[in-house]
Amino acid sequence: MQLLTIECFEGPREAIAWCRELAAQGLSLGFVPTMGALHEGHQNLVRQAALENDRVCVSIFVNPLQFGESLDLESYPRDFTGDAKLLNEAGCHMAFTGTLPEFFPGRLDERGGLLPEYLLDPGPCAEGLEGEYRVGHFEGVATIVGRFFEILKPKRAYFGQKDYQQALVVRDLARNMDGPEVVICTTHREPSGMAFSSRNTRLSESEYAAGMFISRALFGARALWNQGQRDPAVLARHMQAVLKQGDLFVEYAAVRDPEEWNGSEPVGELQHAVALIAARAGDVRLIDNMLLSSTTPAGA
């Protein structure tokens, strides 16, 4: 059994104090935000995170200015024992909680709500897709990560490409707070190509083998991206018709400029090209991505 030598805050201000030491000693800082629920996904953050920083730390907060629906607040899965564990054997120094009121202290109504004037515009990125069926929800992330960001001052930030439009909207707002540099790496998939997502674990076995026609749907528009295709309605319309064979509800499968995006679907031939799939299985809402062109987003 790996010893533990991960260290463990349940609030921020020890959290805090421990960055503050690492900045005083010199020492590059690697951030990896999330909600818990870990798994191989963050382990692959972390450990990237690891190679090129001195030291790594996690937030493990669910926050709850990004959930629309109060039902998945209540049900998201909280085990920080079991999550310091995996960060441990990912490399990772350092692991922090705490509550809304402790990272925004003074800025709550009497209801414990983030007053409105605290939140952060998420940006032109947060238009469209998840922006439209998420309403609220990039502006919870934008506020909390903008807020680890302004009480942690790390030199790098990671997060995964399989939430692209969040990526997206966590690049802008570093390079609207002049940093830090957002670190964007590849979503990691499990073997039957589903990616990593803490949801899969509430999928019935019935319900993943619906999950998984949305990778299929997601490879077989590069595999047309490949031949030549850069119509993004084709492209559109192939995952669509992939996605029809699974017991899914879609909500959209999409395609969109990365260097260019805005709520509404591109017309024309594509240069640069990422295909966006929010779909429900179940009761569960599972998305995911793929760039179809060898573009990355910028600040990657």
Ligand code: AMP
Second form
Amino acid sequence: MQLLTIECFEGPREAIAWCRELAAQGLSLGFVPTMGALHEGHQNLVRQAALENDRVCVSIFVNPLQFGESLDLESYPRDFTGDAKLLNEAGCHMAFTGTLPEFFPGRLDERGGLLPEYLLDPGPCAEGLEGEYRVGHFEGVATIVGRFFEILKPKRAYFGQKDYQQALVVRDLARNMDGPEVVICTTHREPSGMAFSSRNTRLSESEYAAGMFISRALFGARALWNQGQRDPAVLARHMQAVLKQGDLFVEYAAVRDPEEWNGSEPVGELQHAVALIAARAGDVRLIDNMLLSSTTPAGA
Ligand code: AMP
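Could the form predicted in complex with the ligand be given as well, to go with the form predicted on its own?
Below is the entire complex, every chain and molecule, led by the chain shown above.
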């Protein structure tokens, strides 16, 4: 049995003090924001952060600001004890959680919501796809991530390519606030090809089987790209055809130019491309994406 050496804090106060102490000692901090229900994908982010920094800190916070549907927020899986074990194993030094009032003291209205003037603008990369289907989601992401950057002052922050558009949004946010270096880590997949996701635990066997068509469609698009297909409309149609074979409700299956993020489908042949899918298997919403060209994720 592995000894638990990780420090766990239930609120931001101790976490902030811990980070200040590190800074005073001249030690570098790598930060990995998460919503908990951790898996190997999160562990990979922590491992990379541990390689590149003196210390690693992880936040575990199911951020209500980024959930439009309250059912989705309530049913989001939570397992703090299991999370601490996985983080410890991956080399994380400190994990903390907290509540909205603790993270935003004096910035909430009487009903506990964040006052609108404290919501951060997620910028142009929030346009289209996730931004369209989850209205307000990226404002919520930018606001909490920006707040964490502000209070913890990490040297580097680690995000998964799995949430591609989010990675673009936080990269811009960090640049604008003179924040940490944003490191984007490749998507970690199950042997089946399915991307690891906290939401996978909520899938029944048949929903999992349906969800598999998402990665199949993405790998299919990449195969077409490798054969020389550069038309985004053709690539998107191919993905839609594959997705039709599964019992899924498809929100989007789209191709974008990662160098020039745009809310709408690019026209003409692409030099750089990323394929992105969002679909529901039962009531579980799944997203995944794949870089078709060999550009580094989000140009990081
Ligand atoms: P979440 O807890 O889902 O908000 O995810 C926290 C971080 O882990 C985000 O930066 C995600 O993009 C990243 N992440 C989630 N799943 C994966 C995965 N399968 N591979 C790599 N990173 C991931």
